Amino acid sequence: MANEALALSGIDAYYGDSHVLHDVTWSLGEARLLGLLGRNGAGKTTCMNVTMGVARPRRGAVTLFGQNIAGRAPEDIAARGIALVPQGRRVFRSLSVHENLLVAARKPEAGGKHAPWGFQTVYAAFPRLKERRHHLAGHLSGGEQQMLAIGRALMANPRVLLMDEPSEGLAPRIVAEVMATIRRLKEQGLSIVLVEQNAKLVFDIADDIVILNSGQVAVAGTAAGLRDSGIDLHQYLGIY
């Protein structure tokens, strides 16, 4: 197993009095892609919120390359090298494409392992964004907004990238383009957590899989190992 880039250990998290995550433990290997699956309400987005500091766990640790970041402010966590592509994209609709990228720009870590991201590299990865760089983000198509959300996260030059439902609401052709982009990022050595409803997409691209059920880890293993084991996804996800 690769060195741990990100790990959640014994996380208990609540929304008010509602106990959402129960002793959740999983880890993302460096330069690997972890697929996080589960039914609606299973706790996937809460894991993202805990990681980013939006929700504070009552118990447990979140470690980024061995350093505990649980309970830190979101801006501090982002500065340490985690970026989120949020569910629903959440682009700044009244800003241009270029301005959306500019507000997220962060210098790469000194001596970092990855080639730095900037306007040139993001526009090379997403030529349509370059074509529309002066357009308001609110005027883009759903697929273009998703590309912008990914590009905006990359402008932060993250060491770990969290992606929450990137295929949601997109046409199949656009989904294929987004997944191809994620595959390229993985091949470049970026450590990625991919939250998805579409299990087939995840199993096609992930190194490792974690399935949540009612706020607990129900299944964890390599994608290849779980595929070979003939896991019954319907039992956990309600799909065949």
Ligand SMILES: Nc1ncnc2c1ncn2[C@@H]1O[C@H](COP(=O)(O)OP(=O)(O)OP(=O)(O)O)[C@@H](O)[C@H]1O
The other form holds:
Amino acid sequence: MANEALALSGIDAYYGDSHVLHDVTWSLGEARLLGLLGRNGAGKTTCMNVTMGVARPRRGAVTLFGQNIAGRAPEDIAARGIALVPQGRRVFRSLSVHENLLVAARKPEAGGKHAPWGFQTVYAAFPRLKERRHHLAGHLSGGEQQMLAIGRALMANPRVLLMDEPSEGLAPRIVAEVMATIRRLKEQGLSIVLVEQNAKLVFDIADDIVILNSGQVAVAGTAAGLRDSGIDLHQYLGIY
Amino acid sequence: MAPLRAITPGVSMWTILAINSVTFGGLLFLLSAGFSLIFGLMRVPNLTHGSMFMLGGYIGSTAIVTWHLPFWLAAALAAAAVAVFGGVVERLLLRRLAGSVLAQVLVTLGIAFMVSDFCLMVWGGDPISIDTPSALSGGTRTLGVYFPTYRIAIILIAVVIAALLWALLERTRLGAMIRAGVDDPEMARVVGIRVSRLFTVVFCLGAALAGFGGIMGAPILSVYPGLDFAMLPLALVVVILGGTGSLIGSLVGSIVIGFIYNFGLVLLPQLAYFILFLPMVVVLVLRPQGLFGRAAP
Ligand SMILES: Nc1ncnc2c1ncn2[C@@H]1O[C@H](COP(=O)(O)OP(=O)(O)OP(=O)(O)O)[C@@H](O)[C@H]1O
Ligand SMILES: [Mg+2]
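Since we've got the form predicted on its own here, give me the form predicted together with the ligand too.
All chains and molecules follow, beginning with the one already shown.
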């Protein structure tokens, strides 16, 4: 692909002896949204961990804007313009909302496309966070913590954003809010990987789809193409 | 008039004892604040902390007596040298033992014994005493009580350092990053925080404070073989009493232990250590997280 933001190619990853990712290859185009789907334990979070340097792949390359980052330390990878909204949100519970944003703040690269993210813009996007900025993150509701996890990732002014099941455990109204936020970020030109178990949510906004099954890429294609192809996706996605 | 005369020396003895207690508490704070931060933030039980105190005392005294450096320059040098020692121990040894408390206890205890031997070899067995810095010698007499300037200065310095440490941890970005690294080290790295480097900074800072405490205490306690293992249990008691990772706990714990230690030595010398460790045992049983510590989640 000509304008590739992030690509995993031929990734094999293990936890100890258990082989979790088998020759996984997928790529995210610039300013596109890739939906990464799959059942519990399919290997979605492991893909995120490998990309961020939290897990080391045994084989394969992770390419971010043309440079191989596989095997680098997470803090070095973070410095190259990629941020993660992790599964389970993982806000820093004993820090205030404001401090959670503060520790993740990073200057945008020169020549960024849209106005850089900072306290003002994040608080404007999530007014609820501004109201609660002196509260401890651990005391926020699930929805607020999700907003904070997204805000924290944006503070780094990333060019690629990874979101690992941002709708997990949230009420439908909050899920709709989160999805609207993601849509907005996409319109601003951010390249996004959205990990989900809920296929319907993803097909609504994704450009491309990758479905993992038992650590292997089972299906890959554009969202529109897959929708029209009539392939039965249910076999890979459990109940959805 | 006779009864008044009889009472006055008694009152001033109590006051002197009280001043000495708070002073000793100030030294204990310099010693235990670092111990508490290192244990509270990094979960490393650093049993070389008494050695760092003693090393600071020896290095600073040598700088004053042998090299004729001014007191405050010598104190800064002692703190810096001990910080380097702490950094080397942390980077080369403790870093490799992350997560294994038993190994950390054994290694730091081993290093403490090695430092003891090393100091005995270099500085010999005689206590080294140094003068108080000339600007702080003497004292003032107010309301019939004599306040020695140097001891009052130690108290003020301890309070100022407590305030600075608090501000560093709670009011700066660096402090927030350190706390984020404690909360969730992996996630902290993912947002770009160099957790490993920050933990080395915390370790060096704790070491520097202990070294500084050692030279500040030298004019009062002198420096002698065995000072390390005389101070280490006091740091443990303070931190258990105050709660690990809590600065205010270290400060209050230090002053409480300063009082118990000094008054115990005078009133019940045979039971001084019993009285010293009793509050620790009581706190451990009734409130294991310490007076100011947070309960483990
Ligand atoms: N830290 C770990 N140690 C050992 N095995 C692990 C670890 N983390 C995940 N696994 C295993 O690796 C496989 C892939 O897990 P992964 O977390 O990537 O799945 P996932 O697709 O994100 O699932 P979910 O939808 O439940 O989040 C699973 O079989 C899981 O049990
Ligand atoms: Mg997952």
